[in-house]
Amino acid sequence: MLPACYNSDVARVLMVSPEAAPLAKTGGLADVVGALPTALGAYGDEVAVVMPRYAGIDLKGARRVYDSLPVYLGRARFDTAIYQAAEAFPFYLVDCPPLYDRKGLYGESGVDYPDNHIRFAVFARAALGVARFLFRTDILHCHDWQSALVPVYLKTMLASDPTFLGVKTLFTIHNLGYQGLFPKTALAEVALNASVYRPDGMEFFGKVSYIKGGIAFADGLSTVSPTYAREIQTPEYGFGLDGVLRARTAVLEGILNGVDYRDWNPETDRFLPTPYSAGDLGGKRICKRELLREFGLPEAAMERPLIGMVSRLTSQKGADILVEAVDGIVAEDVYLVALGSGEPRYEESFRSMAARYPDRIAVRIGYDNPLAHRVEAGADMFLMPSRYEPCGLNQIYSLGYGTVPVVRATGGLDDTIEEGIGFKFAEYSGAALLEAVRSAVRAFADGDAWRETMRRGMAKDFSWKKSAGAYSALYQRLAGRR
């Protein structure tokens, strides 16, 4: 039976994510998460998340709202509790301290926990248990393959419960790259029917793969930039997966991703030493200073070219072309500062640049949100090198402060800057990397026209009100009402 206060007009939505802004963050998906649901209420979506309780979650403010919810994987229990936390929406927190309570979210020091099969069974069980007892919903829309079990066990062992009759799923994929793999064992360990191992199933080359399940099992599907949507069904981009994404692409979706314009404001952003705007980019400049000081580059690089890097050291995010292309890049008398961690091999490049032209280039390595926000500030331009990119938030963040990026055309890079704006390469190669650095340093030279190339970025909107619009059709699509 559906609640009383139940308008059909209206899409009731849990989203069933394994991070969300501001209690749990790894990357952009936490941003996602945080901000979708504010941005669909202006279209009368009444949607709420769920997401587990991690160590770093702090229960203060928030309400026990259901004391004793176990979960049954075969003969094993979980008991787990439902929180709410104090959110402009119902944000629900599945507590289960044995699974949860740790210091990473997937892992640590690079090494994912060898239960994460279990845990995040647990977690969709429990998020279907919320959809049962807390929000019921029309859509479930499950975000990566953390949450891909949902559809899976709504099609197999829960496919003749009244109560999710008519519930349909929406799978998001953020980022093809990362699976959730696990041995052909693993099904037995989360209840799940030997059935589903099979090549239109979750059989992933001899092991289960949960985002294929996701794939496979949801109603619909979508991804978080257009370009995005079509190179994942390559082989180039698909990651073994591009054929059972191709069977499925007429219901797959890209809707690119929006930000939060209150959080990435040059105007009132917190963490920058000086406000400054589009109308005077004044403070813009003392931002610059004040980011070489902290970093410790020389006074003479005011003059010159300040590129800013915040990105995870991976391949993926072309840490091996900048180091392939550093030397001609620092030939072009540019600097650099760059933020982030990553793989260790890449960690240690990035040091070794440091240290071979200490003048020139300064690495942090590590995770800082205020100092994100003042190399975006403080920053000429900004690189994005990415083998692949989903959707990207940097680049898009760059636009509003005036730092103009320089990106290789993939994914949501490719979808978001446009000639006037930025720099874009295609080909993935230090080389065609170091000539659109060159681009940008010979457009920096006129400065008049360098700073209208910095004002056209900062008129341009991306925030979440037209993606959430794109994401309200979908879920009315998907439930049948358009």
Ligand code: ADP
Second form
Amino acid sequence: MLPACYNSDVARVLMVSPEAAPLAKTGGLADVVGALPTALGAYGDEVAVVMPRYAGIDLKGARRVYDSLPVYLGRARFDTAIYQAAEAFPFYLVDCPPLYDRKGLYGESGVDYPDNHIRFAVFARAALGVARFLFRTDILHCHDWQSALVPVYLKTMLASDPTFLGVKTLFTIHNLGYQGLFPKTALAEVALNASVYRPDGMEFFGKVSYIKGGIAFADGLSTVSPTYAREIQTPEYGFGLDGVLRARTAVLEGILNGVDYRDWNPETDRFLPTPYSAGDLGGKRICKRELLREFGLPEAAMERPLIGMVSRLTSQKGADILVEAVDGIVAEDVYLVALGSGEPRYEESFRSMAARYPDRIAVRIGYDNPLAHRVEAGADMFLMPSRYEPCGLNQIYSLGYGTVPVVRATGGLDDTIEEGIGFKFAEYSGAALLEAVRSAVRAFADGDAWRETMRRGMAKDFSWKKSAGAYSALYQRLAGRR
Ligand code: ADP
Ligand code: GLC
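Please give the corresponding structure for the form predicted together with the ligand, as opposed to the form predicted on its own shown earlier.
Now the full complex is given, and it begins with the chain already shown.
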């Protein structure tokens, strides 16, 4: 019998990601990379993660496992060291203080760092160093544009390197709206051959596109819901990349994200004033009362629908149609609490809605994870009017908290919310959004039926098990074993 390490059904996978919960997070990508490795363990896959060591990450408790891993980009030399964090699975951190020891992950005050092309080229090369020296892999699973140079280097500079013979890459697109676009001169600065600058390579309207590199050079492609996988192949949702995605449709798959119920479960959530469950919804009223108090809204809201929102405030998330609909929404005698941060113009829209209706709408601008949990628990409805949504996690969290989602039918929102557990609208307009809110408000009036809707949502199971199984099968196919 062959030893276990020769078990060909088990893949060794190195996830290359710019963020992972709980160490560094700006959005749902971190939740995904934080949870997927453990879920894959159930299928026998051996998974490690590699991420930059940002300023916020405390190295106490981490081990320095590789002292000196220099990365050369042409003549420029970047000295990196690799730490291994104390996590349940191998979690490698690329330390290079001049590049990553900064206030933000990708930029500050809404402005990207001007050397992001270098920062994430060095990251890609150091990740390949981890695969070479520390964690031999079958599959390099790369997430978003910040990791997209891994397949590009593998297929160009390292094409004949025996270490990587047979190693396959999977590139997962969490959001096509973020592409990593740089001037053409960036190519030489990151030591990439000029031959990749072509329309079916990394060239994009006169610029260098990192995400296009991932799309063109990875062996397999995936995104985070089946509907988004279809949408990004259309001009409406393709951000100019629908053509190259259509050209690779045979290797593009949509795998829905799951939920880490260890973090998002009203029965065990340590951030709530009191726990509750589908069997005993009493605690949810206490959560609502406390939330109203926390946001300074009147007690009268206890008997009316309270809408919650937690969101990055960017053009993706639908603030413009909410502004269009807000007068009509307030006229329904409802209340709104919103937590979010992002682009100043959208932060301003939320502030001015609250200023206009101070006893109806309350807004917190900022990033606050405990408060995000309390909004999920205390609200009656959860609003996500996204222009596009690759998967979306908050609507799935809402289901588990008995908070009925009202969503635009796009991407993962369309795939996760069906009639009977939430409310959907199709057209991207304030009028369609208002109509959906009105339907939800009408349904709220029948308390028994509403509680049934809540319970149906709470009974849904979006745990990672199923999605991890789909990734595991995909790794096997990529490795040519099935
Ligand atoms: P996206 O990744 O596009 O931001 P998702 O719905 O996939 O959207 O995931 C968003 C994640 O970020 C969720 O875990 C959500 O709770 C969290 N989040 C977003 N904005 C905030 C905020 N202002 N404060 C706390 N958590 C937030
Ligand atoms: C992105 C998307 C979001 C998705 C998340 C995790 O940030 O905007 O819809 O849920 O990635 O895949």
